[in-house]
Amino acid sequence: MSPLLCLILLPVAGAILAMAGFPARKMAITAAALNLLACVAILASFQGDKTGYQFLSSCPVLPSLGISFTLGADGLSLVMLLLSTVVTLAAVTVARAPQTNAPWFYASLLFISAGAIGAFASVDAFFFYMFHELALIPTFLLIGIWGSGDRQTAAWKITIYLAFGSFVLLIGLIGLYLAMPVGARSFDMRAMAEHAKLGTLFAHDTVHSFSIFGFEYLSITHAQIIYLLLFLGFGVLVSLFPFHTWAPQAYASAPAPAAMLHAGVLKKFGLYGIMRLVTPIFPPHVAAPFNTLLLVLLLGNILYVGFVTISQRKLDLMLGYSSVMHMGYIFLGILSWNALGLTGAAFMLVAHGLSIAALFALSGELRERTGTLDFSEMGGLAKAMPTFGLLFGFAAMAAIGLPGFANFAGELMVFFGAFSAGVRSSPGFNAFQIATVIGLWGVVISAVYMLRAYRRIFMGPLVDRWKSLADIAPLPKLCVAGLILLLLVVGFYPQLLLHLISPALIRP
């Protein structure tokens, strides 16, 4: 059996045992812990001096259509698998069993993990897509059944938005499949990249012209149409501006473990998909006409959503908008289309996943203890919960991008990569450089809303009603401290991940 298949089956087995009547929490934690150990073992046996996928296994499903259940991992895949298993263990450990249907609650968390792991381990684009769709089902259930606030509206909103994004993405994947030579069509990502390298993908590309009353207003090639479909589909799934409004409300309404898994892991599917199915396949000249538009959209994530984040009065909504805002940085690195920017974007996938998971875990703990996350009702909690306040401070500093944390290293690579892309594209101060300079202000915006939130929650006089609050329990403390420790280790020694990520992002 492929070791990657074990990573998918272990959480599924834990979910089945939980639903069968075994202690749900114990089954979830055991399955997540075993999965993390298995992932570390796979990582230890990975041969970093070799390029391409390793641990390959394939089972034909529809050979006539070129669909096979193919699993494999390169450095980028392994980093995302490690992120998935780490956040899963943290999420199921900090999760508090609901009063109703606890086995199904823990099973849903494990099914999200299995879907994300299956997507990151898939080499076939069809199963890459299907695993993500399967992971969305328990996400909707967790929000709609066990969420808080206006959970039904949030569940329906995320369903509609992500269904639209998935539909657009599916059309793009089918278009990419049909662009391959007849007789050699396959959903295998390696085959797609190879045909792109040989020039047989879009070999007979045609120009589509659109006109009104005889006046032509748009000419676009078939390759550019598919590029836009893929980018739009993935962009909606990642909450690219202006398709971002589903995310903050969903995260605010979701149980903390569900928010940890979706914002920290599953949301990275779209960005990972762009790195797998867009940047290796489409040459820069196909994307170039749309760079300015996409730069404007990602600046919407950084600036517009950033200012909206500052205006929030509740911690859960602030963290939700913060997560959306930071997606703009990763898009900036991807659009740079060079090794430095792409590496920084991939690095930020891990850094953001760990930091936002830690913040949502602490937010969930705070909600459970106080029953509210409204800033106006907080104050002085560092006196009652000093360890909690210390952990939140570290997680907040990581999210801001303080030097020493992994987020800082990722942002640095993204900004340098994007600025250098602008230098090479044309002389003078151009769109990439302007976007990079404007995007830098996002760091200031992040500091404003995060430090203000910390001051309102933990500083000042202690509110009387919170004087009896106990500090954070040992198990959640250990989980959050572990996430922060990983951010520090990778931040001080980025090469731990870079030697895995960089070879996987080399264009064919």
Given for the second form:
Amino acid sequence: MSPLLCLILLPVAGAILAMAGFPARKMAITAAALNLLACVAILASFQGDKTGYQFLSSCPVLPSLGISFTLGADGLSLVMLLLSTVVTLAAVTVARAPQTNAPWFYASLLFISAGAIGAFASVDAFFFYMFHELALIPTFLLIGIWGSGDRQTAAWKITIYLAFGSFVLLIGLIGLYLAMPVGARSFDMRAMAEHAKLGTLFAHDTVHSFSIFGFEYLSITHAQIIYLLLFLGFGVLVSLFPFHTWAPQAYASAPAPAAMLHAGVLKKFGLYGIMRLVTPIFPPHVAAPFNTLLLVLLLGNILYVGFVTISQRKLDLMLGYSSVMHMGYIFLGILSWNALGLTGAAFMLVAHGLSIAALFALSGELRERTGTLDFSEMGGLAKAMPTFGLLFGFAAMAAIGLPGFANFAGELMVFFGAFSAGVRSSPGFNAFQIATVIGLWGVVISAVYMLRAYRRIFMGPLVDRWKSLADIAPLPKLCVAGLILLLLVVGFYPQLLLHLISPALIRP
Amino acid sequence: MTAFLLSPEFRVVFLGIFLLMLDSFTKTDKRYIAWAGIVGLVILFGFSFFPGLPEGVFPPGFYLSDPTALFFKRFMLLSTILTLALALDYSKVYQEYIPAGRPGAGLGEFYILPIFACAGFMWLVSAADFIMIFVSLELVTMCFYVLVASMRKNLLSLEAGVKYLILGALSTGFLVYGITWVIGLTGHTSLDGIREVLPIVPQGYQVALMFGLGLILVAVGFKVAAVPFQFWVPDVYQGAPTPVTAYLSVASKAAGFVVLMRVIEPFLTVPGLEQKIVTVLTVLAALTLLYGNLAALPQTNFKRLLAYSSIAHAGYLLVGVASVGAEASGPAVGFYLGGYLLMTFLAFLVLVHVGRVTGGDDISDFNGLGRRSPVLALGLLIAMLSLAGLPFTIGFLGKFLIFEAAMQSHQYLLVVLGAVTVACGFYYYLKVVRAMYWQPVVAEAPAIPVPVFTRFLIALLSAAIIIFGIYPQPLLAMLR
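Previous: the form predicted alone; requested now: the form predicted in complex with the partner chain:
After this comes the whole thing, all chains and molecules, with the earlier chain placed first.
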């Protein structure tokens, strides 16, 4: 059996055992820990000097459509797999067993994890898509049953939004498949990239013109339609502005481990998908006409959502919006379409995943203790629980992108990559450079909201009703500290990940 | 004569006649008739996998036994078996609503009529001649007139029966009238003959041909519940006995689609007509998708919800039929129907048991089912997710194949509409999931006992939904 298949099946087995009546929490933690060990073992046996996918295994499923269940991993997917297993372990460990239906709770968490791992380990675009959807229903149940606040609205919104986004994506995938020459069609990502390299993809590209009363208002090639479908489909899944409204509400209402997994790992699926199915496949001239539009949208993520984040009065919503905002940077890196920007974006996937998971874990702990996350009711908590305050401070600094944390390295690469992107216009700046200059202010915005949140919650005079709060328990402390340690290690020594990521992103 | 006796349809008819005689000579518990029917049909289902079915019972051009026909014969046998299994579980409720002179009266017909309808369906999917199509369709419809109205003391069932009778008769009228036009213009009753004659039919006759074909489309539209011929569906589905509703929504729809594809196929070879037919089908598909999905959103009754969902699925299937030119559109429709059988029967199976205990079929009657009966809830969860089209279920693969065919034949409008309506679908199917898992249990609600055979069926259907959702090759191989 392929080692990657083990990685997918372990959480599923854990979930089934938990539902079958074995002690749910123990099962979940065991499965997640074993999975992390397995992932580290796979990483250790990975041959870094070779390009392309390793650990390949394939099983034809629908030969007539060129669909096969193919698993494989290169540097980029391995990094994402590592992120998934680390966050999964942290999430199930931090999670408190709910009063009702604990087996289903842990099983849902493990299913989300299995879906994410399956997606990152898939080489076949069809299964890549299918695995992502596996997480949809567990999320619906987690938010709907064990959520807080306006959980019903949030659960409906995320489910319907993501279902719609993924069907748009599916249409894009089918379009990509049909753009290949008849007889050689396949959903294999390697085949897609190969056809793109040979120029046989979109070989018979046609122009669609749309006109009303003889006035032609839109002329677009087939390849461009598919590009837009894929980008927007993935965009909805990653909460690209203006399709972001599902995310903050869902993350605020979701139980902490669900928010950790979803914001930390699952949302990265869309960005990872763009790096796999859009940037290596579409020629730059197809994408170029939409660069300005997409730059405006991602600036919407950074600036508009950034200001919305500043105005939040509750920690959970603020974190939800901040995670939406940070997607803007990653989009900027991807859109720059050069090696530096893409590497930075991939690096930020990991950095953001770890930091937002740590923040959601802490915010969940805080809600458990105080029953509220409203800034106006907090104050001086660092006096009552110093370790908690320290950890939150570290995580907040990481999210801002302070030098020393992985986020800083990623943002730096993204900004450098974006500034050198596009066609040079000799006097003045081109669109990418303008977007980079504006986007840089995002760092200031995130400093404003994170530091304000920190001051409101942990600084100032200690409110009387919180005087007897106990400090963070050892197990959650260990998890959050582990996440922060990883952020620091990778931040001080980025080469650790870069030598895995960079070879995978080189355009053939 | 042996060929006559070995023909699969006649075997089903003989089984039905045998059971009728058994029914008239016994006065005890009638449920064993259903068991006998199930066993008999399972044996016939097994026979269908042995090669060498005799042909030549009918004159050539009357009867087809291509892979599609064989697939749908198995489909019909399977759906009849499942209907009988549902009828067994439903018999307690059913008996309350029939005026019984003695215990068990009227139950026999309830078990036996589906078998005759099954024979009609099996002839229908093999029919290659308008006479054959009409006669076998009438055999089916006659059985359904009785079955729908059979709970005589239930007003809803009577209302459903009358509605179905009137609209069914009307659609039969349309069908006969349309067939007459086509036969008159081409001089042939068999589809093969029509295919040969069509290229030499004068250009001036095309309008008349379209008129005749349009009338046939109206009649078939009634059968498959396409908008705007769907008005009977919600009332009839809600009023009819639940097993009959399931049978109606699966077998009748499948047969309608087989007939639709067979009938329009010769006409598509005529260059002038092809574009017009595709336009009509596209409009029908778009309307059906929109109406079925939007009207399902506010439903609070589970049976009505399934009725609108059945209209919505007819919409997706029509998208497949309208994808003329894509080589895979036929297998895609067949595969979708196969998936539709599995998930619809699973949903109705759970409904029968929940309805038996709670006495109602509103969505609120499913509140807290996750706690009261985990088996039923898990089964219904899988059915709903598959109906909504979530990956790793057969419902998703069906939609995928349909969309793939539609993209291949450049039906972009329908594909975009499809993506929107799929999102609608997630809302109304998950409403049931919400009731089962989010909502608290109704006070003093008893646990729901589930018989062993039903547990077995739920496990079987759920497993089939997931296995074919991951590895569809065996099913698709039968269709090619």
